[in-house]
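Only one chain is shown below, in C-alpha cells, and it's the form predicted alone.
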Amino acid sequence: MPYEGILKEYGHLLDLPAHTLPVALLEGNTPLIPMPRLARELGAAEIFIKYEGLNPTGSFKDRGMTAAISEAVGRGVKTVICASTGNTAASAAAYAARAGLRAVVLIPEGKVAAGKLAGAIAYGAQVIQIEGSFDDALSMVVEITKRTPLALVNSINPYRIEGQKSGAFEICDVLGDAPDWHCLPVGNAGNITAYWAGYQQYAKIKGTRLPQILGVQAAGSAPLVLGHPVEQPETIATAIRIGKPARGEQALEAAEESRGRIIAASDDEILAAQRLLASEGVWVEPASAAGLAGLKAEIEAGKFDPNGKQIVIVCTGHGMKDPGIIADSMPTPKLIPAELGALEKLLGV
C-alpha cells in the first residue's frame, strides 16, 4: 500500500479523539541518514540523522499539524491561531489550507527568518507582527483562544505531541530498536517531549530500549540549562529564540528520566555543525544543527563518550527555512568567458 502519512501509519498509536477526521499531505517517513564520515570523526559507532527538513513544509512541526488540525477539524472548527519563529506558522498555515480553514498567526516583528514566513503567506494564513517576543504572541493566543471559537495549534495543544511522537516511532522501526543517545535541538520544548513519549510508548508495547536524551538550547536563549526565563533571548538560531519554553518542565523530566541533559551551545558552534553537516550533504537550518553542535562540543569538552554508541541526531528543519546565513556570507562566483580555454585555465586541467 502506498504511504498516506501519519494518521494512517500510526494513528492507532496516537490518543486522538474518536471524532478526529484525517488532514494529511504525507507528512513523516522521514529519511534516516547514516553519517559514517562523521561517525568516524567523532569517535561513535554509528551516527544518523533524522531529517525532517524533508516533511512538506520543510520542518519537523507537520507532524503534530496533522493531528491538531484533524482533531480542530473534527469539532467543526472555522479559524486555527498559533504563535510562531516560523515553522509552526508554515505548517499551520499548510494544513489549514489543506482543510479549507482560516489560519492566523503572530510573530516577533523582524524575528522570523525569509523563508517561513514566505511559506505562511504562501498558504494564505493571516500573519500579524507583534511588538514583542515569541513568548509575547504566545501568551496572547493563549488568551485569545480562551475567549474565542479561534483553536490553538501551538505545541502547547496536546495533540501536537501526539503527531510528534512518530518521529521516534520511525526510528525504532528502522533501526530495530531505540538508539542509544538521541540529540535534538530544544526551543518551546515540544519535540524532546514528543520523542521521550514516543519512545516510553514504544518500549512499553514492542519491548525497545530507551534512550539517552542530549537536548540543546542555543546559548543566548537557554532558559532550561540557566534554569529561569530569559526575557530576552538572542541567537542566531531562530526556530529556539524562546525565553520561556511552553512545555520546560517537560523537557526537564525528559532528559532526566532518560539519564541525558540538557545544554547550551554557542552559535559559533551552531553554525559549525551547520556546516558540517552541509559537507555531508545534508542542508539543514541553523537551529537544526544544534544538536550535532552540542554532541561535538560535549566530545571535545570529556563529557561524552562515543564510543562504542549509536547516535541519532535530529535535524529538525530544512536549510531553505532560513537561507539568509549561507546568501549573507555567499562570496560572489567567479566570472570568466564563455569559452572552454578560460575554464580550463581557471581548474587547472
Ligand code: AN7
The other form holds:
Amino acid sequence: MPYEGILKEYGHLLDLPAHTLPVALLEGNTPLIPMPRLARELGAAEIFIKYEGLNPTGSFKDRGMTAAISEAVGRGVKTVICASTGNTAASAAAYAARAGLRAVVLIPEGKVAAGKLAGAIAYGAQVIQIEGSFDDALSMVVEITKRTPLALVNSINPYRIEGQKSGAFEICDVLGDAPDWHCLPVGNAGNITAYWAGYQQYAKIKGTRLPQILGVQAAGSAPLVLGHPVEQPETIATAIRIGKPARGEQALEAAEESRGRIIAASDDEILAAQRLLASEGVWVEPASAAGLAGLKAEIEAGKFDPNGKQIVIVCTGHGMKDPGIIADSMPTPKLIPAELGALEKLLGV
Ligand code: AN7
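Return the form predicted in complex with the named molecule of this protein as a structure block, the form predicted alone having already been given.
And the full complex, kicking off with our chain again.
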C-alpha cells in the first residue's frame, strides 16, 4: 500500500469526530535521522533527529493541520482562521487550499520568516499583519471565532493535538520503543502537549515506555521557565517568539509527569546548534535547533548525564523557511573570472 498520510496511517488512534472528511497532503512519515557524530560529541549512546522539515509545507504543523482541516470540512466550515508566527499560517493555507476553503491568517508585523510568509501567500491565504505580537493575534482569532462561523485552527483546536500525536507514534514504531529522552522546542506548547499524549497513549496500548521530556524555550520568550507571561517576547527564533503559550499548563504537566523539564536557551546557543546540525547535513530553521541547544547546554553545565542514553530531538521546521538568518550573516560568494586558472589558483590545487 502506498503511504497516504497520517489520518490513513494512524486515524484509528486519533480522537476525531465521525463527520471528519480526510484532507491529506501525505504529511508525516518523516525521517528519524541517526546523528553518530553529534552523539559522540555530546557523549550520548544514540541521537536521532526527527526531521519535521520534510513535511509537505516544511514543518510539523501539517500533522495537526490535516486533522483540524479534515474535521472542519466535515462540519461544513467555509473559512478557517489562525494566528501564526509563520509555520501554522503556511500549513493552514495549504490544507485549506486542498480542501477548497478560505484561509485567513494573522501574523505579527515584520516578524515572520520569508519562507513561511511566501508559503502562506503562495497557497492563497489572506494574510493580515497586526500591529502586535503573536499573542495579540491569538487573542483576536479566539474572540472572532466565538462570534462568527470562522473556524479556529490554532493548536487550541483539540484536533490539532490529535494529529500531532502521530509524531510520537512514528518514533516508537521506528525505534521499537520510546527513547530515553525526547527534546523539542516549545512555543505555544501544542507540540509538547501532543507528543506527551502520544507517548502515553502508546504506553497504554502497546506497552512502550515513557520518555523524559526536555522542552526548550528561547531565553527572550521563556514564560514557562520564568513562571509568568512575557509581554514583549523577543528572539531570533521567531517561530517561538511567544509570551503567553495557550497550552502552557499542559506543557508544564508533560515536563513534570515525564520527570523532564522545560529550560531556556539563548539566541547564541540556538544559532550555534543550528550550525552544529548543518555541519552533519541537517539544516533546520532557528527555532528547530532549540531542542539541541537546550540539551547541549544542560550537558555542558553538568545537569544532564548523556551516558548510555538514546535521545530523539525533534527539528520542527526546515532551514529553508528562514533563509534570511543565513543570508544576513553570509559572506558574498567569491567572484572569479570564468577561467580554470583562476579557479585553480583560488582552490590552491
Ligand atoms: C518551527 O506557526 O506557533 O510549542 O504559529 O514553527 O507547538 O507552538 C509555531 C511554532 C517550534 C513551537 N518550532 O511549537 C506558529 C507557531 C517551529 C514552530 C514551534 C513552532 P508549539
